[in-house]
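One chain comes next, on its own, written out as structure tokens in the form predicted alone.
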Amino acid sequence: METTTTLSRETEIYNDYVKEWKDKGGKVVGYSCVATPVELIEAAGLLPYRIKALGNSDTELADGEMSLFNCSFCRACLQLGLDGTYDFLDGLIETNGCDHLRAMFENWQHRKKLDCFYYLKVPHFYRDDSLAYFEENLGLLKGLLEEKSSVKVTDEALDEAIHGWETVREKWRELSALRELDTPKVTGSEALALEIKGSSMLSGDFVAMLSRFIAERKDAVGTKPAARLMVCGPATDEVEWFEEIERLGAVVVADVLCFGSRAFVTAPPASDGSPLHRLAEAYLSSIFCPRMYKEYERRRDLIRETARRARVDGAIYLYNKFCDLHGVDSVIVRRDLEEAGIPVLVLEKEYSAKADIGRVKTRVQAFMERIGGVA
């Protein structure tokens, strides 16, 4: 099946879909944090494309504007910035998601000089006056986006694109569900290879592949797995991880991942106030990252919850050297999932590095005959 198969990078980045989308004369605008509301670019008559890596371990051209001792995810979608990969984006959206997220984007804008670029400010807590700032915020995107797409963004209009994107949130918790049945009838890899591919897509056609992809699977007989685990962690687009776990005989059934589950865990927006206000609250009330260093125990329970429901026998919190905030965080994580009763594995890798995959398994397997799986 088409998003079981490891994605090519050459042929996923610039996908027959954003193809078709740009032939038809349509814009693309990238962006990389799961706090960018891609309802807003959807709303102004663009595509939003979440920034991803695919695997790419090149990283020299990346290496002379970032450090060695900056994330080499983030090097590596610098690299793709650079070498001309993603010449096809007609504009970037940054954040400050963490310095290594800033200095990629910071250094991609200075040598690409894209038209359209804006730095999304996001608060890195949730009360009355950062929600008042952040709604600021978008408000100023709002503006720079209707300007470079010539379409005003109504509120009809935004209306439209939020109730898209919670539809899209909707199917991912029935795709979710099937991933937590005692015998999975989708694995973690499938789960990240669909988002991926949706990342770049808009609400409708995301929806669309999601519902195809249940509507095959829900009357499957899925396989019980030697191990249920979960992963947490940063941004990691790489399905060959999840892949390499699941021949172990374990099944990724559930994850608190940037670039996974916590991408469809934001708030439905509240019914009062205008749809930029209502966008922002939900936003911001809903970002399960370790750069909100406020909100700790709010995504020690999401991670707990996600763990409960799933009933996994153990966590791996996988992430990349040089992460600073999930490092830090996985102190943390791991003391408070032990506390629960639920085994961690600590996993610290360099990205798409495939030499690190044997010495991963072979910590994997280990785990897995602590936690009573067999590999």
Second form
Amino acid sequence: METTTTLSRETEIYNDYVKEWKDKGGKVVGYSCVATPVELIEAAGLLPYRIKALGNSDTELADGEMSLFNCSFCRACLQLGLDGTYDFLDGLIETNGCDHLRAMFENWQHRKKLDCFYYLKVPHFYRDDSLAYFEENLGLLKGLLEEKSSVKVTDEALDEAIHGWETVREKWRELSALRELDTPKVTGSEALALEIKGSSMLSGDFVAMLSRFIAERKDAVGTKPAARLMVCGPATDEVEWFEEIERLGAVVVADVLCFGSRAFVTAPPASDGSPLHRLAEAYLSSIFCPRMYKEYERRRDLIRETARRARVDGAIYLYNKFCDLHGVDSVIVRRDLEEAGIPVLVLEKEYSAKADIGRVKTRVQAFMERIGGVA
Amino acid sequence: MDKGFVMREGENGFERAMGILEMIYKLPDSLSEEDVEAAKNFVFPELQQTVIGLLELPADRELELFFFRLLLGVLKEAQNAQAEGKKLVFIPFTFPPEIFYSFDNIFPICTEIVGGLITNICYGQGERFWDYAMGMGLPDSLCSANTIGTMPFFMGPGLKADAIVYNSAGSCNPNAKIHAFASDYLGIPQFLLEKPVDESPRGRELFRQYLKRFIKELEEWSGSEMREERLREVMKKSYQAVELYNEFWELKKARPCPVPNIFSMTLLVLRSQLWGRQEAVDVMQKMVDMSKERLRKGEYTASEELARVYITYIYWLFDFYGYFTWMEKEGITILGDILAIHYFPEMDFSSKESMLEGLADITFDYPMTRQMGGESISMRWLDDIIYAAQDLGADACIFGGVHACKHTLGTAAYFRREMMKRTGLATLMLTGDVFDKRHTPMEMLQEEVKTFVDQVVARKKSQDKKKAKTAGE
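Would you generate the structure of this protein in the form predicted in complex with its partner chain, following the form predicted alone above?
Let us now look at the entire complex, which starts with that chain.
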């Protein structure tokens, strides 16, 4: 399968798109968790930028702040925050996604003392009272963004941004359908690369990029994979992991990852109520992350439904060492998928550890043999 | 030693530990040194450390015999609770047990405390329970306190809870996840009380609302209302213990400290399992009386109090003797850890509503929940430890946690720097484990503590003395 010109893998944190935006006088707001409504940032005339590390394995400065028992992805991101790579950010939004993420943000803020810093408190369950609180928090965030951007976020502007991101999600579903074909026309690594590029774009440009890519691929001839795999887990922006797995002849035809398809499962906002209320409801009801409690059945159903739709031969649960949320969830997800007849391989790894790739490839090869695919 | 000796077929950790604890009833009230030696030699090597940790020093011996007999009585109640029509709930050590004692038909078991006790008593200690968890596929980066604490209830038949509750979602992921996992694994309902990471009045208000809803859920599930009279009775008992807790805190300020090190561990067990009951009041009273008496007599275990340390996170509990008693014998006073810092609001006993509001504030500010569930982990943690360390006159701090404490480990460098900057107190960073001695053996921890005290604390104290002398001249 040929890659298109639109799909060179992102290698720069401060990429050309963001540079151009900044050159025009635009401001950029960093965020990390998919529970952050990017619509609000966009409606304030700001560019939402999802924090990533793009495979950065250097964590020297971050290791002076966080311990080696902390997630290496968070340390890698913090490193880039501390070494100046992320100095182009005009603001940062913290979320209480997990213990590691909170520590990352706290250290970042202690060291950099950003003028525009907001802690978005996301409840750990979806209920009427937690929804009301989340909406209040979004209201406070909106106020801060308005102040920093000097732009009033009107209901119309917010509705427009909501529509923009809804279109992104629709396009993502189209893209996913091409991955799920018997002879996939899009690979898992390509999808992840697209998501990483799009996570620092305005919705309109992200849609345009996805549309171009889909148009180019629609009539392409796909290849029958040796194994159809699904990858589950937390946030990872390491496209190379997917590439290595796919080099073995498998195709990652579906994923339930935080950088990946899980970022696009936000429910369409309801048609009634204020845009802020609809946004709050859409987001809080669609966080399919193990940081949400008493909602395991919904997560399990999403994973099982994804696996069923993509007709996967097996699933890989891939997470970074020290991730308690996914580490514990992986045990019951494996049990439930295997009960449903889907073999599962649980893989724990360090972020951007090239040395881990050989070990992981061996295990994936063995797994493919187990499920009947030939590596 | 054959495992079968201590864990027979069809028996779980809880029952086995209860069987071993029963021996306490057979001991005389007053034990001589020879009796202690005999008791020590009667048990297997790992339990010896627990036995001498509790019994070697005369003050510890008197208190711990009294305390364990009362605790055993309460655990027997737990064992019989279901037969008496009560619901047994597992709670974490970040939750005030008085909430559950305020129900006529709910009995709480604190998993970390009771599970931890079991691991300290049974052969193989925490390691066998940890290995069992690993065998289930759980990640090795979890917290041993919660994982080992819940495992005895997973293994074999025996005490089975009717529900599990937790409140650390977002403040300690390992704690919340293992409790949610236990709910799934044991097939019992889970109840979650979330604390918003918001210290504004709105955050507190929301938490009160959450607590009331949580109680309502428990009422519906258990089929009985939390009666105002019972709540008042329990909260009054709770506040009798609070008054003693305040006295206990004041007593620790004296130099040398009249409060034996192991009393801090006892306080932890009382607060997590017995608070709101007469037993907690009785043990607190005895601890206060004994400490006062020691103060009056000027008693201190070592010839000199070399250092007064505040444990910035938690104690290690796999070896009572090696940790608490050893430090005391070395002249190192343990003033407390994060779990020893409680904020009790003025309680208005006039109505159910007013008591629930007070209870909400207690829960909001409960140790660990308050700091790790704070708006800023590092700032709230730092402020509270600075308060405790300065108020009690600490000479230094020791960080002790578990590799699973990602929240503290993620901000410990900042904490240590700021602690030094704001108070001049050095912090020794130790990596170890609460219940698994394979992580770092006690001998290694002791060596590090001793070196720290000799080279940092004692030297600084002597330099300060010299400076004061020079200034005086």
